[in-house]
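Just the one chain here, the form predicted on its own, laid out as structure tokens.
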Amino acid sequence: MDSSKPAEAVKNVVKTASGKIADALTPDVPGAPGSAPPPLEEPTTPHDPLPPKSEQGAPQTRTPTGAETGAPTIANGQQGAYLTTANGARLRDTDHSLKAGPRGPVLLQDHHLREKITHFDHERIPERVVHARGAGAHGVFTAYGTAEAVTRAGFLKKGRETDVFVRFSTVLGSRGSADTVRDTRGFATKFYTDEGTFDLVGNNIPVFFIQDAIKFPDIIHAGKPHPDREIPQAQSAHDTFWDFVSLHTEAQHHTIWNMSDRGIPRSYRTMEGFGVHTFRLVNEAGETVLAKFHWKPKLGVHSLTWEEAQLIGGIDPDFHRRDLYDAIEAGAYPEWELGIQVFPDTPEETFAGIDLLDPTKIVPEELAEVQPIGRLVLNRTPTNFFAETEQVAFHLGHLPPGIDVTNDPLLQGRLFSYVDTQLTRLGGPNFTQIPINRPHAAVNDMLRDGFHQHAVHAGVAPYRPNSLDGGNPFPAGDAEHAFVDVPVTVAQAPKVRANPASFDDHYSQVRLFWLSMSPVEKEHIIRAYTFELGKCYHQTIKERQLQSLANIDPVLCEQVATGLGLPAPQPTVPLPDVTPSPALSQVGREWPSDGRMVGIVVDPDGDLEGVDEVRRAVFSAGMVPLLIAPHGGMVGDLPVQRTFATGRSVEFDAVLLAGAPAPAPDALPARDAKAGTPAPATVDPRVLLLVEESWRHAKAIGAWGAGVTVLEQAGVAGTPGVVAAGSGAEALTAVQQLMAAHRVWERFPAAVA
């Protein structure tokens, strides 16, 4: 290898390793683990590390104090062709310990062994107490300029592009839990602005369980597994959770969101995000408004059905993480609009009778429009999950000039908690110097030393005022865009442990949410409450929560009580008269199909030419086709991504049938439990199961040619959302139109209005 031309050498290695890839066909299906296919034999010719995959990114190569280095991002990765110690000494062998003879004891002098094992022993840092399971991605935020009238924040000026890193997560589960549990999701965004980092640390639910941060340990202790048995994992269907929320009725609003379809998103890409709290914005003139932040997904807000979530938990616990990364790799970049609701900054800090400092309340969009202020696109996956997604550290106190906090008691507590958390998780006060956390603005903070200090500070006077360092650093003023602590007047009052009276309304907005749901969404909420309370052991907890449901709506209470075999209590408070908010429902609109997964059932003896045509058309439409066949490898000239044994309906947003494949050789109940489904011998029973499940989950189904007979054998022909077409192109066109609504909602029967 020519070491003078490393980039060219790497390119040649990739080309050699890639071999001859069949000109097959259109873009590759996402999911390849590396940037080049592996050769059959072990590679032995030394070469530099392969480049990252095309969709991968990494933190910019900034110095610990924010300066650009000009180095490529791969400069932070491993270098050179040869194995070395952590200090760069090349090694001959990493498979054998240094011993006193081939059969002798291992020698203490084996410094490579000790370095390797010691580092391995410390590879894991403490996981987050909450939001432990997450996935992150890099992207860019482009401002529309529409917020310039209300905030001086530079990153919101028209056309300004800002690098971002976003981490999605679940709240309750451990790092090893599943993605598709019923839980709140974190939606945390780090904006690397040129005026300092801004962390917008939100959730996919706009309200929180509690009104005061002092209760945060309590709700998390209640939601986490029971301390004696460490079960159940990553779920709220147990006594301690319902004990807490039925006693702290302020939690009922967040709880009904969690019991709705919002609790099990289809994808991070189809999930809203909310800043939860009310923030204060200040413009160049010093004028202030109050505001709430909203993330609106381009693809719409969609969820999994309960059965889909259960199946996915067993088939692919990494479903949401994989969906995010596969979409970016496929070029279907996840996209959201950032919007704000703006309110007058009055002394009462209320709007339309709603207390803006109460984090358990929303302001319906019908009362205050969400005004778009910018666009977020995620276009790069992490190069190293630990270095980026695990070590990224968010903090609500990371604020740019023009955005300030309010006296929301939950927000005030979070301002303390987030820094305190990083000190333990990331080993000390210098966590902002980890590459993923490094600001893209100049840093001169006078903070010194401490664990993991990466900066090499010059000067002798890290204090102010000083003369020995020429007075540096100097304070900044308005002209230099210094941060603005808005001089809000604090009312004279006694020190008390209390809430304002407006915080005492725990039911009106919960009722608003319930009455805003469509009949099918109400059915899902009833089922969720019935399941979760049914998993509780103590009757008293079930009865107490039923009392809260009675105070929300008598139909909801009666239906859940019937499922639990308990009497429905009468409300203890008057049922408020509220106006439904259509914006809260996920049903009734149409959305793009970008990045959706289309499963195509292939019969090796069927219309392979038609399959090829449909596959290309799916790619052209910005979706991903996955061919499902009796066996892996190739069917004709077509690459197979799933087999009848490995594929399951929950992986696909729609299913197309290009044939009626006979039972494959492995269609044996002893080998594949799915093959035990009773079915005619003419069609593989797993194909019928795929169709039946897709129909049950209200997904669009299309067929042409011999595939139409499968619809008939599955008993779904002629039902809503099932297309029998004359060609593959016709079937795809009809199915794509159906996918715009996400599901064929009329297939879900509803017993409530």
Ligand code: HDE
The other form holds:
Amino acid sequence: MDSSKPAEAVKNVVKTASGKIADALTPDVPGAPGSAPPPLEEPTTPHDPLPPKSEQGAPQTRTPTGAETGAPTIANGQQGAYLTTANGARLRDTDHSLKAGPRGPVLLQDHHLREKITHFDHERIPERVVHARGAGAHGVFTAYGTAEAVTRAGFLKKGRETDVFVRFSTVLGSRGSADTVRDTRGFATKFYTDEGTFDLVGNNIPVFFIQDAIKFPDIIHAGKPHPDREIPQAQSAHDTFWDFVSLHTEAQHHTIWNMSDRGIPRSYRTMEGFGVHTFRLVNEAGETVLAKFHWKPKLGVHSLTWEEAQLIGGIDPDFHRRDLYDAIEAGAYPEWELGIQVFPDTPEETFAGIDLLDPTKIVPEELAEVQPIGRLVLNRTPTNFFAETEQVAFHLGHLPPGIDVTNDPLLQGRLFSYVDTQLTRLGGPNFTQIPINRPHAAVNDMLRDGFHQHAVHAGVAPYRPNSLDGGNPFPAGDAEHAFVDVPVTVAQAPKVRANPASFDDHYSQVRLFWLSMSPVEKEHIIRAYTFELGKCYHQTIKERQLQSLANIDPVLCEQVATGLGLPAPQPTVPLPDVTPSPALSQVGREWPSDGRMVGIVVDPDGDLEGVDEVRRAVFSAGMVPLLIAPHGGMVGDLPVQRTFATGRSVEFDAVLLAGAPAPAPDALPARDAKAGTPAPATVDPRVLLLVEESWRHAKAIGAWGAGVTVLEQAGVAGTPGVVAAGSGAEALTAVQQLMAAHRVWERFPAAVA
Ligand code: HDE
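Which structure goes with the form predicted in complex with this ligand, now that we have seen the form predicted on its own?
Let us now look at the entire complex, which starts with that chain.
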């Protein structure tokens, strides 16, 4: 067999071993591990490594100093058909250690055993101290050219395309924690520009808990699990978190965002992103403006419900990373527009009375429009999680010419922290030479040696000035696009440990956020505070946080106090008269449904032809159909992705009922808790649960044919967002229209205005 054609070789083995079924079970539904279906028998004919899956990308093969090598990206991976040592010597056996006889002791001379075990012993590196849990993807950024007037950054010139790598993350949890916890999400983007790498290291929430970086260890120690019992994992619902934020009231603005639906995104694809700080942009003429960066998702901002988030935490803790990878594999590429709010660079560094250096404040979009400057498309998943997502190292100081920092004291501390943390995490100072971090620009930095040095520097004079290396490297001027720190005038002032007085307003924008929410979003916020504070042990901490809520809004405070069984305190600050910002609400607009998951309940005795048509129509509409059947394998000619026993409503954005399947043989309470107590129903109890949960989470539900009777048995027929249609096509069209608003909001009653 020709070993240069590995995919072909494996395909042949698969065909003969498992025939038609293997092909049919892995149709267009994303998520198959490996680039070819595995054969039943262990393959024994040597061939080269399988190619990566078609949707997988990898860092370009650049040298450590940024030069293109022209080698394909798979050259970074394993080579050849045969098992070798780390030094390339071929091995005959890796299953037995070298022993003094089959029953004898293992010999110290077994270099292969020692290499294998020693390397394994050192596979782990320290996880990130924050943002440990994350998922990344490759993509491309295309500039509109609309920022050319305000910045000379080359990658923002019209039509320029720049490779990017984006890493999304939660903040508090460990590397193995669940994706759907209530938390802030990181949104860090590495632009490999030809003028040096630009890292935009942002979050999905536009404000931060603290105004000065020196408080970062405090807020993180408060949010992380308690140091004695190390619980709770990846949660803010505990005493130390609420102890800190109720005492340190500048955290209240970020906290209300976390308690809102923004704290539990539906998907990374449905998150906004924010640079948070104000940056300074410089154009060709040396003129400056202040600016804030925003990412706007093509699919709009959507969130889970708290109940969904909790269920998914157990059912599919990898929900967000799976969603990201599956969407890319399905061709529903996640997309955002990058936008900027632009402000005049005045000595006061304020806009409409808002201090632009205070990272606990936003500038409402109604006051300063977000102007789109480019489009980000994520179109390739990583080939190797560790090499790419784990080893990627972001740093706020990775700035191209045209983008500079401001004196925001939070930003200033971050400029120190990111390089510092990589020294420990990535084991030395050469982390920019790791493939995912290699710049796509020529590097000539005079930094030398250190652990894991990959460059082979020539010359004898890594210093300036020199004559021995002919004077190289030379300083660049404006013509060569040098990064020049903007010569901002620093106002004369005493050296102090203090904040500007404007930083003392901790409540007005929290109130602004609250008043900008729709009634249903307010309900969710009330429930979130009640849940989180309800999890606190100490009454004093709840009372102290209620005081902060009283300073935000009396209705919010009263409602949460009622849930906690405590009296609502009076405000201690005057409640400001603020103008709401409708742009902050997620409700009321319509968005595309690309890459959404549609569950289709199938009855093996029902309309299978109709199911096949609907399944195809879901694919053509850019969504992913998952068939839910009484048993796995095939139903007729259709492959099943979920069974009544393995599926759960929270995986789906909408549900279609193609039949009324009778209780399956495994609908036994003894075997599947979801089967519940046997009921007189003629429909499988797991299907009824699916419909009830989908209804409770305000998802669109459609049915046709016998499926309509399920709606009746579940008691949801005729309610908003529940469609009894004449055909599968009709049901799908109606459900897709409903999905545009994300949820059937009328189903959430609201007690507050
Ligand atoms: Fe970070 N932050 N941060 N942060 N941050 C880190 O860097 C830090 C802050 C953000 O996917 C660490 O490589 C300080 C704000 C993201 O790899 C560390 C302060 C914002 C990520 C660090 C902040 C962020 C990090 C941990 C207070 C939004 C994940 C590992 C001044 C604008 C990046 C690492 C990734 C990661 C320090 C506050 C975003 C320790 C000192 C504000 C998205 O260096």
